[in-house]
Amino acid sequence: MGKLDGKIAVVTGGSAGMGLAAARLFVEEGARVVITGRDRAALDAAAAAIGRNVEAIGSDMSRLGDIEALKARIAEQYGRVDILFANAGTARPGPFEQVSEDEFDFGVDTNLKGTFFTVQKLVALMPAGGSVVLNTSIQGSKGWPGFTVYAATKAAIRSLARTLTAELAPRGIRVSAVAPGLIDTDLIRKVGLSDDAIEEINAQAHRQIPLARSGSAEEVAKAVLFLASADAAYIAGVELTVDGGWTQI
């Protein structure tokens, strides 16, 4: 038996490192899964890599309009969410001086505006037993220049795991949230540092980090899966910390 046999779960931000991870992880454990992305064709290779149980639905979390529909989907289909992995999220690094209006609006409505409205709409289709789980970042307690706007959002989706734990226990839904620290992953590709950047951020980094080494996205979706599973039955409003200790010690 898996531990999320006969579970409906959605990962947000599924077609690529951490979410793909965790969607494929789930799909091994016994759920069906449902993904969202921008990219149809990203989507679309994220759901044959998985192979089964999956089905992928183009959704930007930074709309309101495709989270309502996303939801009308789920309802229609599946007519309940038990797992809520809400993992969608965007950075765009830049000195704190130059940030844009239209970069600020971007990270933030996609970060916190996208989690805060993908969990609200839907809760509504959990069971009591149902667990989300909201990808945050050691960056929402550990400052790192030119992250400002990233590590702002991060820091809210923090409290938001907080105050969502006491709003909606009463419901019988966990909330909890995972923090990675440095995972390899295409995202820090994608936001627009060169590869002699992350080179010199990840050396610099591992020096710091106790066990000297960047983690994987599959290492981020065990954590995800504990947090989601009947494993973590009596933890909420936690902030698990995947960083091999960088901010422990």
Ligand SMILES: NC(=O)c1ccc[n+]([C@@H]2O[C@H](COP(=O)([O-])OP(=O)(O)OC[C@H]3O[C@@H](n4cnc5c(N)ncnc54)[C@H](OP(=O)(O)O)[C@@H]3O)[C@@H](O)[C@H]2O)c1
Given for the second form:
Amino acid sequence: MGKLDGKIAVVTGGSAGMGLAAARLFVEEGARVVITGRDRAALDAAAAAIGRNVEAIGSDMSRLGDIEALKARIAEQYGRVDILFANAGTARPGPFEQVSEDEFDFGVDTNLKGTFFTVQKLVALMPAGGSVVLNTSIQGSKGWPGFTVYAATKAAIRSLARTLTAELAPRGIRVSAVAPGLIDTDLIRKVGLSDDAIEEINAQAHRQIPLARSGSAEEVAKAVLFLASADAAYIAGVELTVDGGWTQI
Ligand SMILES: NC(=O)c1ccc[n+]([C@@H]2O[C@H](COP(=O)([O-])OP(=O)(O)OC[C@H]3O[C@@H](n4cnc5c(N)ncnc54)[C@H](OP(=O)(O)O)[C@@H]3O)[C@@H](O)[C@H]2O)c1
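Switching conditions: you have the form predicted on its own, so give me the form predicted in complex with this ligand.
Zooming out: every chain and molecule, the one shown earlier first.
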């Protein structure tokens, strides 16, 4: 028997990284999973890798119309959402003084506005007993140069987990957040850093992280499964840090 038998789960940004790892684990635990993303080829490859009980829907979470279309499709096909992992997010680091209005809007529209409206639209389909897990970051409570917009959106998403807990608990819906540390996904390779720069960032971080390494997408997925499942039935509003102890010492 799986931890998510019979559940309908939605994972935004399920075509790569932590979203893909969580979607795969949810299916292994008995759920039927909808994954989203913008790149059709990546979505198809992810669905093929998961192999069963998965539907891949193209949807850009920075666009409200796309989120509404996603909701309509899920309502028609499945009638409900039991679990939502609002995971999709993006980072475009750069010096504070050079952040343009477009870059600001890109980060806020994807991470904060996208998460906000994804949850708003999809909880309309969520029955009592449902759970929402938001993907924040340890950057929401740290201050690293070059990440002003990203870190601010992640702090805002952490705040959403608190307010939505208060608002949705009376409907029997639990909301929580997972805060990954340095996780080995393609995200860092998409922001335009050279391989040497990435290696240097990793080496520097590994010297500070008690467990002395990056985490894997699968390790984060296990924490998300815990928060999403009945194992966390008495847990709400928390941000569970998965960072090898980096921010705890
Ligand atoms: N990697 C880390 O070290 C780390 C640390 C802390 C927090 N996080 C957070 O963890 C989450 C997942 O990151 P990851 O490292 O797994 O990244 P990833 O491997 O780059 O995967 C990101 C996923 O989100 C999707 N996505 C991006 N923008 C989207 C949009 N506008 N609409 C819909 N889907 C979108 C991507 O697909 P498309 O590009 O095809 O849309 C992809 O499926 C993000 O919220 C990130 O901020 C990452």
